[in-house]
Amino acid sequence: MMTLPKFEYLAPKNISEAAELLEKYGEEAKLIAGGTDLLVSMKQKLFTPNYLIGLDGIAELQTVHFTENEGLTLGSCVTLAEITKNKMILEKFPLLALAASKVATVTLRNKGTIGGNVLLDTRCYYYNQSFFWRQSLGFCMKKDGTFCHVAPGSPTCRAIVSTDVVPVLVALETKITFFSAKNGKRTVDLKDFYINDGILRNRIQPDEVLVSLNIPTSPKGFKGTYKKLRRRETIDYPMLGVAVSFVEDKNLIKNVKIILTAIHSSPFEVVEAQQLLENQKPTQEIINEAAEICYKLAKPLDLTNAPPLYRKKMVRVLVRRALEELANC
């Protein structure tokens, strides 16, 4: 059996008081708000902290809040549960709510929140096992190891990115909000915040702490919807997960956003397939050549549960079927 490491687990009250204590404690800490993906690591012993900076206390962090100015405001603390059955996000932003839905089972969406989706590790075979399974093959790159076991010659760790929601929020132009002790506020783009690194992972600063995401209001004429490759209905982790959307406008469609996650280290903008379509009526015969290129561009190695050339194919269908439902093909 897997145990949790010794930790003292400390509760601030706000969120000064939090970014307090992670620059006091550093490398010794960590933050936990839901813990679904933290407290497995912590039984790997992937991540032994000495402290957990518990953020479920801070009201500040599950607030939702909406104006047609400034659209959708979301403390990191708010669960994808919540983001599943507010009526507000179901009428405003229902491709939100629709990737939130296809995140593991209805217990696990009840504790984990939007902020931990956001800054989900990334997952590998060699990295997400226990201790003692990990110590038999020497190790990895990115957990007391030098070398990468599924791409042996790469220079960098390949392990992908497993979140179901990023790849809409970054269709949908989200924003989000950092605090630090020492520097304050700094809010990015999230589509700017990834590094194509299965180590780095993404740019937040070691003593920020994610506050809140800002979503803008979809223009008229916004569609868009999310695709789940995974071999169980609930549960598993996406092999593959494709957000599609666009802006339709007098029968042509603009602003087309094609993402891919668990295919790369980060989320997968498939910019050529973008431009293909863009200003487009989208026909049968250009939506299936848009999903010929996402096909030839994915690249996915031997790193989850399902052969790599079978979740290649699989991303030409998941656009496909996804272009398909917007354009009503």
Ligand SMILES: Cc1cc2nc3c(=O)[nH]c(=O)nc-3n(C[C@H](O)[C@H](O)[C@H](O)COP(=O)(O)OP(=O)(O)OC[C@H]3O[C@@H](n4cnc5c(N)ncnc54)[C@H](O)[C@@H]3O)c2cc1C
The other form holds:
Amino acid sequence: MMTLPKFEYLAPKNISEAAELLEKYGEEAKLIAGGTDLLVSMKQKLFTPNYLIGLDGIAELQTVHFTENEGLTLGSCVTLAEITKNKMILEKFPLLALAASKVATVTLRNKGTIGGNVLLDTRCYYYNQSFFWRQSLGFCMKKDGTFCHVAPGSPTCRAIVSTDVVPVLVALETKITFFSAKNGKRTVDLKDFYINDGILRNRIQPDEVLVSLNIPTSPKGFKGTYKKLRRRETIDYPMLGVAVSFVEDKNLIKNVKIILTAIHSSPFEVVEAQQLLENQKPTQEIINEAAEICYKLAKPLDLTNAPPLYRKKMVRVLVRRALEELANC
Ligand SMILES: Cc1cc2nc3c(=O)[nH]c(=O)nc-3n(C[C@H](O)[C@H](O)[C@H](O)COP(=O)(O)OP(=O)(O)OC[C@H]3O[C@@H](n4cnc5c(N)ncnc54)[C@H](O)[C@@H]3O)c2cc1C
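Next up, the form predicted in complex with this ligand in place of the form predicted alone?
Then the entire complex follows, led off by the chain already shown.
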């Protein structure tokens, strides 16, 4: 049986207090929101912090706010369950609710937060295992070792980004805001936040708390969908996820986004396919061509429980299906 390592739980009352604790304890501490990912990783001894700084008692992080001008602002600790059933989100941002509904299962969505999803660790078959399992293989470069079992000789870790909601958030042009005790607030485009390296993953600073996400109001004619490939229709992380959106304007495709998850270490925006589709009529021919480009450019490695070639082929299938659905082909 895997047990949690010992830690002290700290319960700040507001964002400033949380940031001060994070600065004070540095690498000895980790923030915890829903804990659905972090606690499993702690049991596997991937993280052994002396302090856990709990965010779920901070009211400012639980808010959902919408105006036409400012768009949707979500506190980082809004749960995925809330996103799937909030009436305003369902009406104005159905794509976001759809992606949230694809995460794990109801019990995990009741605790799991949108902030935790944005900051989810990258995953790999050789990393998300017990200490004993990892030790028997001599560990790996992401934790305790130097070798990559997936791509021997690779200078970087190839663990994959495994969040379902992030590709949709990128398609929706989300901005995220952090707070640190030393530097105050910082806002960045989510699109520029991730790094295609399984260890580095993203550009959060060690002393920062993710405070909120802001999603602009979708323009008239906006359409979007999210397709997920997984072994079982519940619980499983994505083996591939495809977010596709565009604005339909006089039967032309505008501002098209095609973002893949669970293929590379960061969300993969398929710019070449987007360029092909931009300002075009959504015909079956151009949809097939765009899906083919995505297939060619996606380079999955052998680090989930499905063969990489299968996942690569499914990129073509899911991108085509998503575009057909939006174009009503
Ligand atoms: C069996 C299982 C299946 C799962 N399936 C899926 C799936 O299909 N799709 C999917 O996307 N996810 C899946 N997950 C992962 C997880 O449930 C979700 O991604 C969830 O949204 C994580 O949120 P959390 O609040 O629980 O994060 P936590 O576990 O609390 O935190 C995750 C990380 O983010 C950091 N963090 C959290 N909040 C903040 C903040 N405000 N500021 C700074 N750092 C912060 C934590 O320090 C930690 O490093 C699964 C998990 C399990 C156990």
